[in-house]
Amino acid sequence: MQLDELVRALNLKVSCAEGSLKRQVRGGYVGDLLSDVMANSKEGDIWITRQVHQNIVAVASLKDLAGIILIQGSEPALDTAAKANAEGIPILVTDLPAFEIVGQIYKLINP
């Protein structure tokens, strides 16, 4: 499933890098500990987190993740948004908690 399809299906707010939504979502990873995400996420994963600082962009770029979803209405910090736009890393926002958005994503990419 492409990231733009996920955005539409889940009514996600595109906060950063709107021009990079044609990425393929192959799986997902949930976590707030950057070292855990670096060690265990896979290329093409959508990352669900509560973190909003600019290091999330560095991790997403390093791991070639499809994008980042911030939960519970969290918004990226200004420097995070600037870095995400510069690097083409989509940051999406949902008002849902991690448990709910992960369940919905799982159903969509694993029919």
Given for the second form:
Amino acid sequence: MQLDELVRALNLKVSCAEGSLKRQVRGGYVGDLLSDVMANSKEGDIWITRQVHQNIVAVASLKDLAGIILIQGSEPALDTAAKANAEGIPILVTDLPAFEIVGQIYKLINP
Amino acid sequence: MRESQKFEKSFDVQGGSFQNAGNVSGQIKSILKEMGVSTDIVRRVAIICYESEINIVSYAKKGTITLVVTDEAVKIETKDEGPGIPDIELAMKEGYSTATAAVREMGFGAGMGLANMKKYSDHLIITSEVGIGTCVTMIVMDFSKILHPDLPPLTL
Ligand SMILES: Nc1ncnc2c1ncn2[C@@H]1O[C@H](COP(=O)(O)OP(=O)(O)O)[C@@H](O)[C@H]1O
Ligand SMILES: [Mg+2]
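For comparison with the form predicted on its own, provide the form predicted in complex with the partner chain.
Shown next: the complete complex, the earlier chain at its head.
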């Protein structure tokens, strides 16, 4: 599924890199520990996290992730947003907690 | 030695500079991709390089990361000026961390860095002197090339 389709289906707010949503979402990974995400996420994963500081952009970029979803209405920090826009890493925001958004994403990409 | 060496470059890493953390790893990943290094190797190097960079940023005053690429392997060598590691065996244990609360709050300090550096490299050597600094050498082998009979022998 393409990221922009996911954004529409789940009513996600596009917070950064609006021009980079034509990416394929191949799977997902949930985590707030950067070493864990670094080691275990896969290329094309959508990353669901509560971390909002700018190091999430470097992780998403190094791992070629499809994008980042921040949960419970968390907005990226200002420097995070600047970096994500500069590097074309989509950051999306949902009001839902991780459990609920992950359940919905799972259903959408594993129909 | 080093007959097949085709690339070497060093990068500075500033201690405490979390706003730049990951930049060097990003540059190294770009270089490897541009050189046509296989995606599996690039992925593994990205992980070990990022963990190395984060450790310098988290614990040291400053350091360097050196990338060496040959036909059969990628070597990442780090050298830092910092507190050093008093008990390397303990530091290697998954879950062991002396990271501060502020560093943990950002999602670092899971104590998985050195363990992942070992897991995703084929060879890891750590030397450290308390009060002086730490050196880490990691080698990621491209076995597909090594097993290829037409290529020159291993030189790293
Ligand atoms: N370059 C370094 N200089 C000093 N101490 C280090 C360095 N790298 C690692 N350490 C020590 O080893 C511990 C484990 O490191 P690591 O496995 O990367 O986990 P983490 O960084 O999450 O704590 C660190 O908490 C720290 O005490
Ligand atoms: Mg670490």
